[in-house]
Structures are given as C-alpha cells and as structure tokens.
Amino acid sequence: MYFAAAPGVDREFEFISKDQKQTAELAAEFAAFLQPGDVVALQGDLGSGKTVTARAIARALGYEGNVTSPTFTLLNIYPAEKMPVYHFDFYRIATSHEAVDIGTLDYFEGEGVCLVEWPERVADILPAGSYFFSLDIPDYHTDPDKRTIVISRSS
C-alpha cells in the first residue's frame, strides 16, 4: 500500500519505483481516489512511464481493453466500469487554443477522469485541483527502470 490517506491539496507524495510493475501498482492505488471530473496531468519525458500510468489507472477503474497513447488522435476514450477515462496526448499541439477547439474543456468538466499527457502545453487551461503525476528517470544510464514519482495537486 502506497497511500496512508488520499492525496490532498496541501500534500505531496514522492515515491521511488524500481520498475514498471511498481509504477503500475502505484497508479492503480492512486486511481482509487479519483472522482468524476478529476484531471490528472501525466508529466515526464518520452519513455518515462506516462502511458504505463494511464493504462494502470484505466484498468483500476474497470477498463479491460487496449490502452495506448493517443499521440496522433489526441484523445482516446475508455469506457471503464467505474467512470469513463478520457486520455489526452497533447505532444503534437502548439497551443492550448487547439485543445480548447477540440472540446477539451467539456471533458475536464465531465463525468469521467481526464488523463493528460504533455500537460505543459495546456497548463493555462488545466482546472484548479488538478493532480500532477510526475515521472522522472534519475539514473537513466545506470538504472533505466527506476523512476522518481511525485504526486501533487494544484490549488
């Protein structure tokens, strides 16, 4: 068990994950705290584990299908048992205006959970109270599977 209590607005959690399995376990436990309308900004470089995290959250919420990064489609929708999961990837957009134009704000205020890869491209439209699930590879050359994961929440 990774969390003694739900992540709060004033609390930041930091974890060290030794591999993808631990990253997925942490993400699945984190998913238990998510509510409809929550936005989770998945931060990290290419290959840091954003899609592993999204997959684990979707699975924890009851989605059994394939979970892939929506790099070219911008949005994948997973009709999970507990609530829908809206998985965005904004790597290929230039401004947050493009995200607004595709209706992102409607999803942010919707009935499901929004997972946002490359959130720095839409930082100005992320709602207050968004979670930040940040993944970093501190020792890429000596331990490429290890991740430092920080979970926080905006005010």
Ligand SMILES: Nc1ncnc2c1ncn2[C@@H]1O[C@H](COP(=O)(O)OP(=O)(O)O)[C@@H](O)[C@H]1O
Given for the second form:
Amino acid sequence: MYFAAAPGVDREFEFISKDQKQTAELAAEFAAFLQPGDVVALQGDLGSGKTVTARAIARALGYEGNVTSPTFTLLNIYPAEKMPVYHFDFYRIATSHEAVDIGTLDYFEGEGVCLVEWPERVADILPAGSYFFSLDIPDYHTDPDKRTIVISRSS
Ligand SMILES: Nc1ncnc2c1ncn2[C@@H]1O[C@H](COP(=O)(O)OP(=O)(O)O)[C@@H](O)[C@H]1O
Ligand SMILES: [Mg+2]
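Next up, can you give the form predicted in complex with this ligand of this protein, since the form predicted on its own came first?
And the full complex, kicking off with our chain again.
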C-alpha cells in the first residue's frame, strides 16, 4: 500500500514512481477511493503516463478491455464492473467549447468516473472537487522512467 487515507481529502499526496508498474499500482489504490461523479484530471506532458494511469484505474474498477488515448475521438467509454469510466483526451481541442459540444458536462455530472487527459484545455469547465493526478518526469535524460506524482483535489 502506498497510501491509506483518501488522497487530497485531508492532504496532498506526493509519490516517486520508479517504473510503469509502480505508477499503475498507485493508480489502482487511488481508484479504490473513486465515487460515481468523480472527475480525475490526468496532468502531464506527452509520454508522462496519463494513459498508463487511466488504464490502471479502469482495470481496478473492473474493466478488462483495451484502454488507449482517445486522441481522435476525444472520448472512450469503458463499461467497468464498478461504474462506467469516461476517458477523455483533449490534446487536440482548442477551447473547452469543443468538449462541451460532445456532452462533457453531462458526463462530469453522471454516474461514472471521468478521466481527463490534457485537463488544461478544459480548465474552465472542470468541476470543483476534481482530483488532480499530476505526473512529471524530473530527470528525463538520466532516469527516464522516474515520475514525480502528486495527487490532490481542487476546492
Ligand atoms: N514510472 C512510469 N510511470 C508511467 N509510465 C512510465 C514510467 N516509466 C516509463 N513509462 C513509460 O512512459 C510511457 C507513458 O505513456 P502514456 O501513458 O501513453 O503517456 P501519456 O498518456 O501521458 O502521453 C509508457 O511507454 C510507459 O511505459
Ligand atoms: Mg495519453
């Protein structure tokens, strides 16, 4: 176990991941706290591990199928056992209007959990109380598998 209390509810949580497996394990533990209607902003550069995290969360919620970035479709829906998972990737949009046009606000208030890659693109419509799962590559050249991960929750 990497953390025992609900992340971000009482404190911000920081973690150093040494490889993809550790990131996935952390994400799976985090997933156990998720409730219907929760929004998780997956923040980080290209290749930082947003999709790795989304996949681990979907798996932990009981979805066994493919999880890939919906770069062109903007949204993948996974019928996970515990609750539906709405996986967004807003890399290609210019403004949050395009996200609103595909019904994103309804998903944000829906009965599933929303995982949002490139949340910066939709910062103005992210609900209060969204979780932030932020991944950084601190030593790109000397330790390319290392990630600094911060889990927090907006007020
Ligand atoms: N500690 C780590 N955590 C997550 N991914 C890692 C880590 N170390 C290496 N990787 C690699 O980084 C890549 C992350 O890819 P991906 O999750 O698709 O990134 P993103 O969705 O942020 O663009 C994968 O190839 C993964 O194997
Ligand atoms: Mg991705």
